[in-house]
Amino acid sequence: MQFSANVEKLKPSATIAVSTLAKKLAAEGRDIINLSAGEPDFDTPAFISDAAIQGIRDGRTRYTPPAGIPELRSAIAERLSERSGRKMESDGVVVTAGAKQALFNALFTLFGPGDEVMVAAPYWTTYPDLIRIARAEPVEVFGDQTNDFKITPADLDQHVTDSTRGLIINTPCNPTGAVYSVEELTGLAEWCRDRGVWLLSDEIYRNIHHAGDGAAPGILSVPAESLGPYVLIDGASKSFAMTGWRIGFTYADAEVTRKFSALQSQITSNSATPSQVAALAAFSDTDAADASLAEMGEAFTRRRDLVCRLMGELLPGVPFIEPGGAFYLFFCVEGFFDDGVTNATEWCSRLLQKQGVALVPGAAFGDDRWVRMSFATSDEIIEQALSRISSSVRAASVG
């Protein structure tokens, strides 16, 4: 069957295939431990969900503008106001089914044939095959593991071509849970300003931060005068456990945003309304939220320290990125390949069909020879799963 040059190439998520596929084998009756899925255990806050409820019964289930409802917009700048000290205008918002149309949206619009993207690896999935989409291309650039992957101004050099026309990174990042700091930001912010390369900074698991020291930097912990073109991806599915409700939003400037808003009309017309009432609560409502992120942070802090702990106690010496934010764990399983395992991704295959742990490989994000682990889940399944990886992997030395 001949289909479009638009989609020939494209295969689903890695990451959403990994947990259907874990999801068919706990339906047919197996043990199945999923640590595959990237969205928070949590329940959505109810007073978040009420606010929601109480908008389908006042009838606010009707189309809204394109951006968004205005209250949610200006909500959502006064949060960024907040974030980066300076004023934010509602108008610079655009609210979206989710962060990954708010990134379709920003690379569909910005970049197209013979642009050249670059993409801050190890990265989360998506990113290379929406660059494709738009008909551009894709270009990876891994930072030094000794620095958890992060990218310099020093890594751009090395692959910045005159068909450069922006950045992508991942701040606290899917899947190492690295964190940039301020300075690191400016220097790449720099970077970009000085050769009039877009940066767009996806900050989605900016409020999972394990620093004790309130939500992770950002861009807009930059200061003005080192930015130049930048588009701020962000959203409430992570941090309000809103996963399914599908609201994202970017942050630009006025008139790129209003692209974004005129090519979102044509495609889904704007996000589902009742998302979007929940949404104000989660941005306006601010004690509530606050009291939310606090209490699924701890949460959150307390199982990355334990899986830590216990990566050292069952795997030792097996090399591991120390996440500063987000849920996620990301290690290097090439010592255990073998004549029959010479991937991460057969590795984690052998491992969820003898062991019943579903992981995600690395080649899902530029290198497989690691693997990413959630850990949004409880201690008790935390301590199950890495009892069988270190169990798996005893009997495969044995064997």
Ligand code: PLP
The other form holds:
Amino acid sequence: MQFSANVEKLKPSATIAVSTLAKKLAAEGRDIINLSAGEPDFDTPAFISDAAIQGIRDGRTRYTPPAGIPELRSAIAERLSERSGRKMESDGVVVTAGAKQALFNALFTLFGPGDEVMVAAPYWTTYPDLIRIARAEPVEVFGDQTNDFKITPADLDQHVTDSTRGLIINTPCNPTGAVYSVEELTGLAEWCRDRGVWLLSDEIYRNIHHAGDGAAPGILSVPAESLGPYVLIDGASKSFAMTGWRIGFTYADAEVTRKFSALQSQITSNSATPSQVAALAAFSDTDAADASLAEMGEAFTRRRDLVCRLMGELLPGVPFIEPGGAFYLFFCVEGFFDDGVTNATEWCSRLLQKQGVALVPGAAFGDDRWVRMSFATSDEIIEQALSRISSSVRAASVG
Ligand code: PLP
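Since we've got the form predicted alone here, give me the form predicted in complex with pyridoxal-5'-phosphate (PLP) too.
The next block holds the full complex; its first chain is the one shown before.
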């Protein structure tokens, strides 16, 4: 069948094979530990859900302006002003149906045929596909493993061409958990500014930061004069355990923001009104929000410590990135390849079949020698999963 050029390069998600198999095995009654999910295991904090329920009872169930209810845009701008120490305007905010739509709006508005968009790699699986939907070309830029795969201006120099129009970074990073420092972000921002390249920064995991000094730095921590054209992408999904509510946002220059809003007005209109009312509570009741972020953050950091300790004990010598943020552990399984298993996709399938543990193969993130394990689950499940992985590796090495 003939499809349009819009989707001709679209690939099915690399994660589908493992997750389909995981579901099939679980349906057959197998004991499956599924660590492939990209979402917090907590319920949405009650003060947020209660606000939505009250909003529905109060009749807040109709269309809103495409860019979002004005109070929510203002609350987000206020939080961003605190983040940056400078005045951020509500007319720079568009509330979207999840950070994914925020990324779509930005990529589809800013790039098109003939444009190259650099993607810091390993990358969240959706970026290259969204760039292709805009019919632009994704260009993978890998950072060095010794730098937790974070990219530097020198890495960008090796991939820049006359067609380079944008760069996407993600901090804290899915899948590595790496966190860029303010200095590193400033270097990247200045590199983009000097070349008129759009900098898109996806900071959806910024509140899940294990350094114990508040949220991770982001592009608004960079001095204003170092920033050229940029779009900040963020949302409520990961910070407030709100993945199903579908609330993300962009922050950008007001003129660009009007284009994002016009695009969205023709596609989804506004994100769901009760979800916006819920997000209004999350972004304006700062005491309750801080308490929830602290509680969930503490659990994620404890699990991060546990998973790193268990890697040392159960899988000694296996390279992994110590996550500074988010809730993923990215580790290298190349040392376990053999005649029958030559990439992480096959390794993950075998692990799932034999040990009942579902991980995401690195093919989804640009490097199929690595795998991603989510630690957004209980300590017991993390322990069980790593001990099953360790048994599987030992069984494979003895034949
Ligand atoms: N950006 C990154 C790096 C993600 O990992 C995800 C979800 O996994 C998203 C964006 C999408 O977030 P949302 O659920 O708000 O669309």
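What you are looking at is a predicted structure, and each value in this text was computed from that prediction instead of being measured. Whichever C-alpha set is largest while still superposing within 1.5 Å between the two forms counts as the rigid core. Numbering follows the first chain given and starts at 1.
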Superposing on the rigid core, do we see a C-alpha displacement of 2 Å or more at residue 382 between these two forms?
-> no
